[in-house]
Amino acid sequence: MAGACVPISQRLLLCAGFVRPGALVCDVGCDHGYLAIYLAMNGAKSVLAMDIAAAPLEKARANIARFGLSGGIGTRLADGLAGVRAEECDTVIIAGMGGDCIAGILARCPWAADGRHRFILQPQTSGNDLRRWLGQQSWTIEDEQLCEDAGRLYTALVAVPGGGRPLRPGEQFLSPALRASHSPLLGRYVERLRRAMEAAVEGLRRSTKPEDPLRLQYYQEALAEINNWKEWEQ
């Protein structure tokens, strides 16, 4: 298969699987550039690889050159989607950042909600914060899938502006799209999620911080909702 020699991780392959043939892709936070290289070798019409820091961008440029794609992949030093014109892409990938950071990038982009772009998002942490923001802004999570990479479970989702609704606390941790994915990894993911949320609840119960009673209520509501869902149980 084309691109099989690219040393790309399973979580980035999960993102790549959402990209449509012939897409104009903007890869935000490209790091080593392997996702951009893989997409350029597997059907993307154009790829723009960007990073906020000069060092990883130079590393990406070196890897792009090593694969002979310097003329086919654009690179740009940029903070989030700043400096990218709406017409330069129809697909945006933001992978490997915290969910709150991803939400901030989307919130600061003046054309993100124009309805002409698909967003493939892979939060490393705080996925609930990202899903909460998407729901508050009436974005729709069209699809969300799981993968296992080096013993860890990751999700990646496809979001588009419009048509969505605010998500309940439990849905912010486990979206309706992910619940409907029928992934064989879903049961394990839910159990890990439950354990983490139970630990958070216990910690918040002992906390004396004035803001933590509301956080405790939020986690308790989310955990109760997840415990009532049975789709992944055999």
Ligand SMILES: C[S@@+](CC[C@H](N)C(=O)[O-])C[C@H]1O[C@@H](n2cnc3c(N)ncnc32)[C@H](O)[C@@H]1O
The other form holds:
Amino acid sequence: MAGACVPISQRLLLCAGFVRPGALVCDVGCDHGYLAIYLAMNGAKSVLAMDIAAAPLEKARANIARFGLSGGIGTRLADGLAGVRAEECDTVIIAGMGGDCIAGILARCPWAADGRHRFILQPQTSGNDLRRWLGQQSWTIEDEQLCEDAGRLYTALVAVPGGGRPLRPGEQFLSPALRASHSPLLGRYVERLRRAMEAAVEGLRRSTKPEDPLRLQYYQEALAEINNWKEWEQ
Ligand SMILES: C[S@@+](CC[C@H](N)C(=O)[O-])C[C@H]1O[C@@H](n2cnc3c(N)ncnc32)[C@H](O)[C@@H]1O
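Requested next: the structure of the form predicted in complex with the named molecule (the form predicted on its own having been shown above).
Below, the chain from earlier opens the complete complex, with every other chain and molecule after it.
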């Protein structure tokens, strides 16, 4: 199977595109392991595939063996980055999880902010929560790009600790890096984002939960900012 084509999605290819040649990669939440396999076959110096659950990790190990890479990719059962030493990687990928879950994994890692690692993050939901957390911790979003995968649009970003600032509400949904990306998908992405945010505003207006007026204000501010940005218009 070595040399065969790895069945990897456009979304994971987007993440892989951020990895530098010769990187020491740690893939947190590897599930099937295809990203780890792809990276081991495409220029990473070392790859560690990790998952919190035994069943996906077994699946990853079986796939890694099918591709003849059992000697080349380490696997580990762990919650987030627990059990990984700082010197074992220089690039961390966390893809396909909620933004709040990704932020939690970063917050619990004692070496995440040591300045010696790049983080490739692909929030499946709640990307605004992740970007807010990154800004609050003064992390910088160096790059953020879009891809289309099976009709859905996804973003993935590269973040490093330091040099950042708290992001305004609109920037938490649409980072300055994504706005500067010149992606041909940006206009469609912003349209979908606006519709989702308008629906959220409508729902929050009708809500009687005590915490929702603050959330309503947050969404309204974010939407007003985004409506003022025009980069993606021709
Ligand atoms: C939806 S899958 C995404 C798999 C792959 N990263 C992708 O993007 O296609 C999420 C995976 O993350 C794992 N996971 C969830 N929380 C985790 C955590 N705290 N630490 C490590 N793995 C976790 C799950 O067991 C699951 O295999």
